[in-house]
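The form predicted alone is given below as one chain in structure tokens.
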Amino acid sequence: MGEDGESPKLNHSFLRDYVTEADVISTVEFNQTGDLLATGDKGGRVVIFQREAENVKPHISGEYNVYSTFQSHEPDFDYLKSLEIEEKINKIRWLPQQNAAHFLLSTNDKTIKLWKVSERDRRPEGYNLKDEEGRLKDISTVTSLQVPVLKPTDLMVEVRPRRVFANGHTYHINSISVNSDGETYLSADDLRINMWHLDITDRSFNIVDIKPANMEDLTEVITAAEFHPHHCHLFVYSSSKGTLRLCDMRASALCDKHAKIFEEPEDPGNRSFFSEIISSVSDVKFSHSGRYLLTRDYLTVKVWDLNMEKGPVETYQVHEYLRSKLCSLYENDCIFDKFECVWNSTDSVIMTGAYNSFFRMFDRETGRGVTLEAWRESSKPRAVLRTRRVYTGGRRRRGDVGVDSLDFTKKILHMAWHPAENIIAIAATNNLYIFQDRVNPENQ
């Protein structure tokens, strides 16, 4: 997957193109099968895409079309603190499917909601006490009883709220993660992590609390948290100091004392005013195997082994060429951007975002990376996604992009990887792109 090698042959579908701030995508998530893809935006809406069956279009595998759209959150106001609560969707997480219906959790800064997504293609007719329009009949007019029957009707997708989990956080929620037991989930804000039962909305259990007695003594905040994919008692959370803490709920009900802490010693030679800011972990993900952790800070993405706490086993430079630009990035607040990172289905490739509509992929076996671009010119069906290169010196090649020419308003923050196939979803501001490996029609 080297920069100089042949670019991957990818097909994609360009799905959304809007222009207002409310339409900017703020989260992307595949369900466990990869047949559904949900996006949330700053306007509080959730859009669900469904993968089209291959027998419908046999030569286009992986095409996703709009399945349902609904308003998840509305703007709110905290009267005690006189603060507005944005409707922006911070995270979406799918629950494991138990029956024909699908369930997902969505959250804004304060409130988490559980939604049920189901299909209906039949409707009952022949009620004894209601007429065809649903109005109650006069009982005196009912002279005989009939058995209601189900009549076929047009397919309808219904989305209904099943639970609302409110008042659990004083600070802004940055993470939610569903436990492998299928019954509980965690939610994290800057200073606390709570554990919820999916059937109980009026209370949660606090499992991490790093708030000091005196807020002036606060030195770090929680930036992300996630449950282990297989062990329901393990979870990890990251901090603004670049540390990861693995917690075991078997050891203690309150996990303020971690089971393991992962951190990398700072190189004194690279110490600067921006060191603490760029070392803050913006995202943490367990590998599918549960053996490794993937983290993203401002300049790098790192892989950690759960059995080795002293430092990461792999470090990949995402955009090291920006180190000389940190002062200007601090002034325009870009240095505080929170990039996500994801694994592929086999944990052999990792992906994360960058600026100028670029995103990076790294092959763990070879250690080589490739820069790709999500842009409108490559949004035609079956187009080839080209590799790109940022020019930092030496011999300049055709198509190279200079560091000073990068557009920092076009940032790839949110992405998702299909759980079983090489299909990725990239949120580029208010556009959603889906890319997939090229499939040879003759082999289908």
Given for the second form:
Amino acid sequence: MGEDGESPKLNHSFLRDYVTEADVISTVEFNQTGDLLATGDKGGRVVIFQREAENVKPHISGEYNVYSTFQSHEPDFDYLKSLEIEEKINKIRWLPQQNAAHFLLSTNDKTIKLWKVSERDRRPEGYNLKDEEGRLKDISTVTSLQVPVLKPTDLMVEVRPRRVFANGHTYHINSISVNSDGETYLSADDLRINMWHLDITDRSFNIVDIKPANMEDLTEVITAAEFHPHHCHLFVYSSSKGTLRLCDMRASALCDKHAKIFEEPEDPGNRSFFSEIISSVSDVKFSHSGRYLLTRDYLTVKVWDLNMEKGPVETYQVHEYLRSKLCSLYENDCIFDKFECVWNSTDSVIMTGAYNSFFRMFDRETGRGVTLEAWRESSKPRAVLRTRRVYTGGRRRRGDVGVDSLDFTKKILHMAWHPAENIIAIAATNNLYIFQDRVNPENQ
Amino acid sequence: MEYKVEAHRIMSISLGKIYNSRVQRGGIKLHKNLLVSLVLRSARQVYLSDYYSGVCLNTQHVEAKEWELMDSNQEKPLTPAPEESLSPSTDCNQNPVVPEDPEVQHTSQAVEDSTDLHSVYSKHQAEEESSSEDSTTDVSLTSSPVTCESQCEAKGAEVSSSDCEADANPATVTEGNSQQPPKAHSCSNRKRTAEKTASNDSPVKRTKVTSSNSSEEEAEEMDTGNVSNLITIFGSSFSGLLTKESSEPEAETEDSDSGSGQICCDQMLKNLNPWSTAIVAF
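Show the other one: the form predicted in complex with the partner chain, since we just had the form predicted alone.
Following is the full complex, with the preceding chain placed first.
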């Protein structure tokens, strides 16, 4: 299994629980083929893993190994507002591959960058005026002319910034999404969504602006946005009030008026001080088919049908046992955690993270959910993941974890699912876990 | 009453979070601060509404007993009552007797629904000066419903008149003699209002300090809307109420036993630790 480059032989038991803040993974994303996996961390670094070519035995898929590491963003300072700008990578999105090179977008709170990842495995040799190290030759030693030829060398991965899209956002960028047209992408902050052209860095179009004239009237912010996977004119954005708005860019230049709004009326029985916080949508994802939307709020994941606005078609409880603990979760700030959610390649399974290094998968056909754990102690390479359970009453089985013994510092916020196979990448603080389904490696 | 403590605690925690967010690296996070301010607002609403409903709860028991006693009483002319209740401050001058609390219930509901809390405080201040003694002897339900109605009108509150009218019927049966107790009654209620809002004001005062700082810095990024609403509502009468706090405890302890339990809790609440932590936070 691919993990970050820690040697398992060293016993740093006293250091094990100490995690450098800068190493905490903040985003995970597969590219369109699934051969490359990119992670961003709080220190502004991006690590790209590449899948090895499949072994001779077809049912053992290749492992992911580090392909390239580079510093994407540096800490910055806004002198006008006297504000530090964090270098934490909020999102990474791959562009569809068009030639031998790979392109990805990475963003922190304020600036988006386009990176070109290319390989070099040969170099020209045999120059007339320079020797192999590049020093100028003594002309008197040159007796004949030669034509330089390309010779194979060790593989080198070069990552170069190709575009920097700066100064487009006043507030913190929370999402980026590449359009299916292959030319544009959107970036969303708390109050505005901008559309950029990949080749133009000094201009962007503002397509959504929900900033009120008087900031005291502010009631909701944008929490996530995504383009439709097939229709280049449609995008969706979620709000802190739990609503989803589908916008059509053909309707007008400024899409403040939504084409559709998806919201579920609040259940008055569950009203509490924290109802507004837990209804805030932390992530929204279109299904691969483009027909459904997946949203994550604090306690549930919901599947919405684009054709039905009045409510979700499916709701899954991720950790309902936390509903009675909302006050203490508010005190320790856990209630503000933003969990991501993902679809599998056939849109039949959805997955999201939870606490205590647990993550949950829900089978949409059966409606059943399973809890799995991403924890080094219990995950040896090639070991089978066993399901876990949180004890909430009834018969207590061995291995059940009580609600009060959940570790809220071990949270699984970021994850990705391979676009074609049953391979998942889970980020648990500073560790990356990659799990493969050996029983059903390919999706039916 | 636990709700009040809880709301209190949540309010101080929220204010602490807002303060801490300003020193966090990366600048103020608009989303998180918006959510915190929503929680702060909800907690404040609960705190305010719970105060009155808590008072009502305590008084309802006594009210039932009193109605049994008063069953024999006949109707009294109701007409004088409205005129007197329209000028409650002057009535307080006459005889600040604090009767039982069905009136409190009505007036408290009126106040609860009233958005014009300024008028409450100004009335309180006027009465505070005029009345210094509160003694409860008679229980009078005489003009309580009528007083309630007029007070409702006076405050322009959205009180459902059904509240007043429903109680009008039993009260007319059980009218007592004096018309002054209801007014003093309303005085005492306003004192409770003031005392409670005085304790509310302490976080307001602190948020006022911080919000003015924050508005200087990042007006765009900091949502001070809810906090400033708090300030506008309580700010002007805060200092006045503070000076009267010392006189209030004595007055309150002499109140009828129906409200005393509540009042003691209120006093305790002022000394609760959450407030000191709120002070430390700022």
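Positions refer to the first chain, counted from 1. For clarity, every value in this text was computed on a predicted model and none was experimentally measured. Take the two forms, find the largest set of C-alpha atoms that superpose within 1.5 Å, and that set is the rigid core.
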Original post:
Is Glu125 one of the residues whose C-alpha moves 2 Å or more between the two forms after the core fit?
Top reply: yes
